[in-house]
Amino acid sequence: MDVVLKPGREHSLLGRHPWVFSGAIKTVTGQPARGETVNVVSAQGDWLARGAYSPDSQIRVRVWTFEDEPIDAAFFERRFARCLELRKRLALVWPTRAFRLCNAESDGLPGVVIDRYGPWFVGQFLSAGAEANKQAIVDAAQKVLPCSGFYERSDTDARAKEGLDPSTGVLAGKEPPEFVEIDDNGPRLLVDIKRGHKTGAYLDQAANRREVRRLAQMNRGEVLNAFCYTGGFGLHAAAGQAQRIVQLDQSAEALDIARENATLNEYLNDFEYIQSNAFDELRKLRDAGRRFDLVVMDPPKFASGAKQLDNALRAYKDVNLLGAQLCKPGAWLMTYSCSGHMTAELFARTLSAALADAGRDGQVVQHLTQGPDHPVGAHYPEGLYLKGLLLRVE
């Protein structure tokens, strides 16, 4: 089956970015299902790409592949190899280690995700070619990687864009226990696979952690982890020897992770744990006359689609400015922002026009992003969506 394109609305697959959009397609011949595999055909009737239909979604076909080939278990496989391969050429495949496989269409596999934590697989599949082709996907990892067991956390809210119902279980092996432990590059960290955010942790902050510890060493001061979630940042600045260290999250259960997490690398240093909302949190600390030698702010996404980014906007805003504010003279605030629809430039708009309104000097030091096992599709920008600035405030 075909889906025909208006004339001159070729341009982008010709620049081999793997969506189509709804309003870019003349006719679709036959009926495809959703996740169906459909050729991608100009006005002129030059074949341009295959890609998986998905008939509830603006993005009516996502490119499995710009070559004329069989979307099958060989392809699947194909493409799993060259995903490992990377991998292994940025040495982050080890037995107890955590890392991205598979990087969605970073990675040419449209809306699959795939997380290595020590010997368990866990994925999600966002995309109605992703579903269609569940266990293709599957038996293919597997046969690149043998895992002990491979779960599903294909509970975003992206699937309902597809016309997709929130999934999740064990999809081959066996089932995980309560908590995986895997080595962060030090600290080893406790991960909830089955009910912890996005698959269990946030890999994608991996490298970043890492800064903090190198951070944590200059001083040896006062860190606060804002919006800390199982204290990942505050761990590093543990083994970093900073002295104290403040891990500010809403979530109970987080913080109890967190603890064990401490617990577990045998740390000495003196964590204090604060469950709040953490905009009120801060203004209390800040109130307080609390000063830090190191903030992190870690926020969830504050927009999810373009409408909400005004609201968005405002947040990081408040949020930094009360971040600018807790910083001793000197201090390093390492800031991020995971929201799509927020672009590194308007994020470092939002900071100066913050760090204004505290009162505070400052400068940039680093650009910072999701770690390499998050590859950006050279031809899809929109795979780069962590934005992170490190300043040094005066």
Ligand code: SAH
Contents of the next structure:
Amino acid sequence: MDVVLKPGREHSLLGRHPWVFSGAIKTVTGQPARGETVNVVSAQGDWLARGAYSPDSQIRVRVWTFEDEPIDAAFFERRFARCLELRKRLALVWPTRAFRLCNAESDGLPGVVIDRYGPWFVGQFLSAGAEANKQAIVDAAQKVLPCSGFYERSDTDARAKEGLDPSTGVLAGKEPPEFVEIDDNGPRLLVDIKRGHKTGAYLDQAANRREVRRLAQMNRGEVLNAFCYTGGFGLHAAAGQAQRIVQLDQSAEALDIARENATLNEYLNDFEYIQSNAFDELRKLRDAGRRFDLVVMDPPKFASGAKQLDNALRAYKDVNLLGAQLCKPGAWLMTYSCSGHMTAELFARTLSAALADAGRDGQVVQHLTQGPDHPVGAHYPEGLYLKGLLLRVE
Ligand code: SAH
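Let me have the form predicted together with S-adenosyl-L-homocysteine next, following on from the form predicted alone.
Starting with the chain above, the whole complex follows.
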């Protein structure tokens, strides 16, 4: 079955961008089912790529390959072997640690996210093509790296756009326990694979958590970890001998795990847990005169689409204004945005405005981003979503 493009619409594919939008398509021969493999052909009849058809999505085809090769078990195995080789070369593959094995489009497998926690795989099948090839994908991943079990966490909004319902459960092997313990490059971390955020943990921040440990070591002071989830950044601050660590999140469940994580690691640092809306609590802390040597701000995605960007910008400015005010003179502010629609430049400008309104000066000393197991495909700039800045706040 062929998807034939309108004249002149082959350019992005020739540049190896993996998406075909519905507006670029002239005709579809045959009636491909959801997720079925189709050829993409130019108006002149030149073969361009092979991808998965998604009848309900604006992104009508997601490209599996630009080579003339069948999309079968061997194809997925080759892809995963390449994924694993990269992570091994980055020294990220250890039996007790966690890493992302496959980062979807950026690893040449659109809609396929696979994370590894110790001996467990956790997968998200986010596109029609990923769903249609689920069994082959699960089998191939295990061939490349055996596991105790493969658990599905396809319970994200992204599925709806592809005409897919949420889906969770065991796809192979055993059911993971309630908590899987991983070594987060030092601190041990309990991960709730079945109910936690994303696939259980924020693996994209792993390298940045290490950076907090380093900064805390130089300082040994007071750390505020806002939007802390299960406490990761705060645990690294504790490992770096920070004196006092405030873990703030609105989720009681997340904070319970954060507490257990501190106990598990037998940290004797002074921990304080605050379950509250950060927008209110940061104001309260400021008005109470609390000040910190390091403030970490890792909020959830405030903009899930271009339409929410204006409101999101206000929210980012608001929390960072408060974050800056909570800094002692010369303190670090480590701040993030994981909204894909927020560009690095826009984020830097938002921080500039936040500092100005806070009446503070500062310097950006580091640009931070998602870790190397979350690579960005050279032809897929959309894969870059995590922007971070480390500022010294005067
Ligand atoms: N830094 C964490 C991940 C943070 S995810 C890590 O490295 O593991 C974002 C967190 O923000 C979630 O735990 C969510 O519960 C919390 N959150 C979302 N909105 C919030 C709000 N308004 N106030 C406080 N916490 C919030």
